[in-house]
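Just the one chain here, laid out as structure tokens, in the form predicted alone.
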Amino acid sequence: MEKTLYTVIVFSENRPGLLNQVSIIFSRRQLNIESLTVSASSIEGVHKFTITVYTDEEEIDKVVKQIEKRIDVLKAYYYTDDEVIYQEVALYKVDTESILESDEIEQLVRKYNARFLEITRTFSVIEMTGHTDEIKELYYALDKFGVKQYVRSGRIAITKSTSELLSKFLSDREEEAKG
């Protein structure tokens, strides 16, 4: 079977040891994530996960549906990337005297949109947003004057919905509630 990149967002409160018991499934179906970032959602006391993985749509339905028996999370959805906008954050600290001694670092930051965070006088931050090929891109680019150090971050993903599906999910089981 082919695999695809899939986005998973997870929706849940806030509670010590869900990121173990959402990790394990994943684990146990030898899938593995390749990249997880957590954060507050848009909705008050809602947090939100999202996880990339490589797999196929049954094993990712499989996974999203053994998440959401979890008594923690409200609901969690997975996507492809033509049905959400990522990005990701990188950073790179390389020495100051290669901006110094030429033009190159400068019209690479130019080139792939980055910016300068910090210079000093040894070390210079570099950050990116971006997809995960133009990071790497300018990460191979920025190589060869001698990157110090290197981060980037997991994928932040908003659905192309006009809506965040999470709040009907809500309402609805909040219309419930009421009979």
Second form
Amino acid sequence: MEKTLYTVIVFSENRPGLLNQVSIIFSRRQLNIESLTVSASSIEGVHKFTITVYTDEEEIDKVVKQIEKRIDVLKAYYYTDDEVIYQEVALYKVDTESILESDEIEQLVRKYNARFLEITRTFSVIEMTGHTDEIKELYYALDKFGVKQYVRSGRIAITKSTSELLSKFLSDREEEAKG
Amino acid sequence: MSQSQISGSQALMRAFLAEGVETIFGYPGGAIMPVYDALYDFHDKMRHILVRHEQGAVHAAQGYSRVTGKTGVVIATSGPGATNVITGVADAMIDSTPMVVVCGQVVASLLATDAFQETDVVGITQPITKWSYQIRSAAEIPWAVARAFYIAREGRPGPVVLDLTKNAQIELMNFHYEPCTFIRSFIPTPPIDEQVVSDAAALINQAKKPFALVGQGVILGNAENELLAMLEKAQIPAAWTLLGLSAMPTDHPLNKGMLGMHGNYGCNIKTNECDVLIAIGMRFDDRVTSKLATYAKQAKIIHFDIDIAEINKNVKADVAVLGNSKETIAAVTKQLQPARHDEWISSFDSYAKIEYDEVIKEEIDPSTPDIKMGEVISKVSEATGHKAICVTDVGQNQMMGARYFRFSQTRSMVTSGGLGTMGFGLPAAIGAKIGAPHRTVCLFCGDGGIQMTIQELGTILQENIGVKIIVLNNHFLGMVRQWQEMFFDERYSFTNMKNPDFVAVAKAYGINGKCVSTHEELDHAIAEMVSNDDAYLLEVRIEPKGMVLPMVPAGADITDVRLK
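Alongside the form predicted alone that was just displayed, please also present the structure of the form predicted in complex with its partner chain.
All chains and molecules follow, beginning with the one already shown.
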């Protein structure tokens, strides 16, 4: 079956050991995690994992069910790229001298909607947010002038629905708790 | 220090009592000593079984749980104590057995320093438990224990490990216990979808050749009566997974036998002939389905399960009935039309006859002097009026036990299905007898398996547990030998065993026994074995190269049944 990049979003209680519980479900199936971002969600006390992975729908469906089965996981969802708005951030370090030598780097920064984060006498740091391919494109363009360091974050994503997915689940559960 | 304060260890004991714990299987050690000290004051309220190895404790707790439906409780120390329970924890996970294991752990300040007998127990057990949690302070104990029992028991059951640091066992705390009834991140039983119930009923109502596959989910859901009502109302023939055995009497006319690799001929053939396959509380294990690509392709599949992760995992369901089996089966049955499928039901008979003539007849009533495995099991079952609990180890003894033991009541089959743990049998039989003291418990094991946990004869000695141990001794690791004969050109690589005198070993532990090698001796020894409620070891010298048949080779079509 054809492999697609899926974005898996997991909401969990904020308890130690959750990352391990989630990641072993991927490793057991020899699925390589492309990127992983873990942080507090917009809901107090709830953690959010954003994971990207190449696989097919049948497999991602099973993976997400296995994740959701873990006791401290609240909900887990999977999406294709057209179902989410997503972004990554990248930092590029270049010699300040190469910026001064011509205006080409400045042009690139304008073209890619990037920005200078830091300029010192010796080096400068450029920041760009975007999709993986755009970030890579800028890297290759900048690398003609020599990129000293380059780092790219994992994906963060929000769905195209209007509210936080989890809110309804949590309010439903609250109702059930009251009996 | 206020008067009302108690230690974490005492809190653990009180929490156990609050959860209705009557029996604990365990083994003391350094990092769990405060708990054992507290247990000293509670020994009249809870029975503690001192096993001889922690693996014995978990398997005994499994046997106890399987016959009683209660949650098995295990206590072990840190480090090696904890790692010794791992096999049983994994076994309980794959076989959905509710269990709470409390392991000692080094004091919290020493964690992650490679302290004496420190192991990352939570790290090790996360993939093989429903929940695994480290308790680092006494104040957490009531909360964690309540949660542990709730999680172990509710929904699809399974094991929970509590890793209890030594400081938490000693610290003082104010005890207040509230049972857990709700965890917001855990929905143990999915709500029943009425539409799905109607869809399932409609499919069954229009079926000409319905076939039910029954797994342990029926037993775990206490849905034996509901199941029977459904099968009888719509006249649906049924077959059983290894763990579903005993949920329905063996001699019920709709009970067509066991599924899978060593299942009954007709059951496997009919899997690929039925028009609606009704899978209930089973997970389409590879030992049941064999090759998935050719499995029941002609049939509409209805899958009843409590665990949504089982739906479409191996076999795609046309209708998935989620929920507790007791409720879902009843709900579907309400919408069933009474039906008859006489021709379909009797179509199993010709296969049953072939299997009987070619396999079963000779197996239970051999024409040669050698004793056969099926003969032993059949005779023992007969001698107990088919009312006993059958516990098996793993291998040929297990498959023969499943095939030839006959059941008249539920929760009567205790075996390691998913994990296939050799050494499971003896401790599981001990646990089963403790859980069901008024029933006869017959353990069938091989000469290989019994030696993996033979130290538990010591537990039988100390606690005076009347299990009937039947060692089917062929001086081989029989199932591996069978595969070597069938698939490895008869290259018997390290499967032949030189064994001790099992009867003498038993005698050393104060257990009466006999070794037999003729049909007549066997009959007399069985009569002697069941004449009282004492422990007994019956070593049966069986034919050395006996085979479990029929057999579907691993990975073959489920209809590729070999009778010889």
